[in-house]
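Here you get one chain, nothing else, as structure tokens; it is the form predicted on its own.
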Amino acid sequence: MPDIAPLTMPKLGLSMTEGQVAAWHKADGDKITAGEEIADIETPKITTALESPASGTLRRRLVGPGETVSVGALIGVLADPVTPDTEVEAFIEEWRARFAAEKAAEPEAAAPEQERVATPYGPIQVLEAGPAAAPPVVLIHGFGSDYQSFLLLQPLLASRLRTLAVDLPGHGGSTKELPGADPASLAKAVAAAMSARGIQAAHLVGHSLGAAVALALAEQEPARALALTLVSPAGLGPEINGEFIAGFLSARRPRALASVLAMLFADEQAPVGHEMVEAVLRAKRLDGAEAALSAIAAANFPEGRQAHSLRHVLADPARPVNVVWGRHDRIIPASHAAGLPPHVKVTIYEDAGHVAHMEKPDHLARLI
């Protein structure tokens, strides 16, 4: 039955075991194109669109809105419109039986856990996943975030690569004592965390402020940065949305923070999950967190402008570099990607905002 393709519950995080179909955007009988968004998948931490892995006709939706199923479970079936219903039904029954047998036989795997590693700059929280002997990728988040911003991207990379997601000082579970608030100082803490995990060199993936930190690390210790992927990077131009920075720092209630976080996405009406909002509020309430974030904002984004330019770091043609931007970035304009050296590969996602690693994780994983 080669003309039948399964739609399954995706794994949207290293610890995810089940997910909910929040909504279907297509009905039975609709024609589907590969890559088209066909449903919304919801977990306690995030809601994201499910893109079709193939083209065809949506013959059966097997999981209704609001239903929760295990990762890998069959939620729908694509097939050619001339494929008989009997073949579609046989495919569904065979898939379900095989999935049930595999679930019963597989050992219960322990979810990866975050760890605080000791460095000269204080404890740095990391989450490592993927084969220990595989090429390493280090993930560096943006201002006000933490390693969980790579919730969707890290599992995709960890299937083939050794991944290390790092909480910058002042953020998440890392020390709130800053080694300094500029990218160069924060880069020293990232390098120390890499050394603590036995990683001397890696492909650095940085988002926003984390991209500026990756550039600073590449400048300080060129041998550390084998390649760079910079997502909506700070450090390539002076403009930044000062209202976002100020709003993030001042927001202390869920509704106010949700409206600020919505600026990160291409869709201005993007629903920001309750769990995401509460997680950010909890992180901001940790002892020393607000003072550290204010110091970082003042050092990097004074008066709504970027204080540090790191474009010169991209001049080395020997280092592979991806620069990725969402066309609808409302925090740092995609125009900063203009005029970069010719060896820098620039990718603009027309339907993404400031967080392409959350909005386009599959595409970004393939690019990396």
The other form holds:
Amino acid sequence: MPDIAPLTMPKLGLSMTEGQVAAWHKADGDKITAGEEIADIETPKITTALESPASGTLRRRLVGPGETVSVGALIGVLADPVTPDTEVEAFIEEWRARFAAEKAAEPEAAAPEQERVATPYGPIQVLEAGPAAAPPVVLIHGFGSDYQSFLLLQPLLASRLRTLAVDLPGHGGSTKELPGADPASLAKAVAAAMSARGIQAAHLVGHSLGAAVALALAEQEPARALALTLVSPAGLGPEINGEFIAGFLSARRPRALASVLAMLFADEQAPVGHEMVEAVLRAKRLDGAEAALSAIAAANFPEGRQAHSLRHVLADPARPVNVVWGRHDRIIPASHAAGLPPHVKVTIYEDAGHVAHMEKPDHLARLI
Amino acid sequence: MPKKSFRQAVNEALRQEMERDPSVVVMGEDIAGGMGAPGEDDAWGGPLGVTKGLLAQFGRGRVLDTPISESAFIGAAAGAAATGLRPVADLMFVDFMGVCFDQIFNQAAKFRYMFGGKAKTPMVIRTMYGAGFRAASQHSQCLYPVFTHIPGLKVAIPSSPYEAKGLMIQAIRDDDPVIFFEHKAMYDDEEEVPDEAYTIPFGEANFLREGEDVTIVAIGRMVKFAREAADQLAREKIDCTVLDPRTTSPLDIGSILESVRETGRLVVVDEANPRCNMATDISAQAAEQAFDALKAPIRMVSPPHVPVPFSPALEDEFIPSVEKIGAAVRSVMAAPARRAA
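For comparison with the form predicted on its own, provide the form predicted together with its partner chain.
Following is the full complex, with the preceding chain placed first.
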């Protein structure tokens, strides 16, 4: 039955075990093109669009809006419009039986857990996933975030790459003692975490402040950065949304924080769930976190401007560089992607904001 | 992140603050064990094991066994706090507080005020509360409304292990006397708790979920029940906000009123006896300040006005349940909309 394709509950994040179909954007009988957004999938952390893996007609939706099912469970079926109903039914039955048997036979492998590695700068929290022998990718989050920034991207990369998401000093589960608040100092801690995990060189993926840290690392130790993928990077221009930085620092309650985090997305209806907001609040409550974040904000983004320019690091034509931006970035304007050297591959997503790695994880994964 | 029990979370908070600040001491009955008698050191770690291990790390100078005399050691803690230490005293069962009323209400609570702001009293009184332990009416009460009534005291009632650690560290660092309530049926509850120290500010309610239909305010152990009820109600398409005030003094009435103005319906769940409890207090404030927003009568879910029964069947019936919370929410949803004047 090659003309029948299953739609299954995706795994959004390494620890996700079940998800809810929040809404269908298509009805039974609609013609679908591969890559089209077909439904919204919701977890307590985030809501994201499910892109159709194939083209065809949506023949059956098996899970209603608001229903929760296991990761990998069948939620719908695509098929050719002429495929008889009986064949579609047979496919569903066979698929479900196989899924149940597989689930029973093979209990879900434990999700990789974050760990703290000792470095000369203090403990640094990392989350490693993917085959140890595969080429390494290091993921560096933006200001105020942590490894969970790569909740959607990391599992996609980990299927073929060794991924190491690193919490910057002052952030997440890492030390709150800063080696220094500028990108160059933070980069030293990232390099130390890489060494602690036996990674000498890697493709560095940085978001926002994390991209500036990746650039600083490439400048300090060029051999460590085999390639760069920079998502809405800091360090390429003077503007930054000071209101976001100040709002993030002062927000202590879920609602206030949720409205600040909404600025990260192109969509005003931010897909950030209760658990994600709570995780950020909890990180901010740790002893020393507020002081560290304030110091980083003051050193990098004083009075709504960026203090460090790292454009010159992109001059080396030998290192492949992707720069990725959302047209609707409300934190750092996409205009900073203009005028980069010709070897830098620039991708602008028309319908994304400051967090293309959360808004367009599938596209971004294909670029890396 | 590691999962920890409520008991471990409180123990870790005490340990980390004792490591950080040498003026923090703990005191109470049986918390060191074996003092002045041929007994085993640290045999119990307090009645339910919360202070276990502190004696070995900090010694008898900072982990003090006390005589069975609450009036003596709570008074000693208040005096120690006024003169430079940060004592954490274990009052064991809140039911016993009657013998140290004066030390708490008239001394510790009043020092700052009576001495023109020149004195501070950074003491914490840890105490167990709540029914469901088959411990009968003298060891099962929820007396937090009594402490909430007294200006000068702060009252924290954590609803989970994460909350317990953050609120305990905040309580120890606070310069006013804090009564810290631990529900005896919650010590084995587990959840992810960071290894690092962190604080949860007093007077900031926690929104556990947000819904448009009904605001459920719940205290302490009742937060878990309210959340479970809200999950069930969501399947009936009744969308609830669940709000945990975290501290009853100070009380974040602002967040409660804000939520009531959005939903127009309020259910307050309180395990304390129903006369003059937190449910009546919160309901009165909502009725006074957000009456115009109410679409239905406020409902309170509390036990009856009787001592906690010793009979297990009656005790189970006494405690507010997920079912009773669900029924209260359904009843406010069914109440007719107000008639236009």
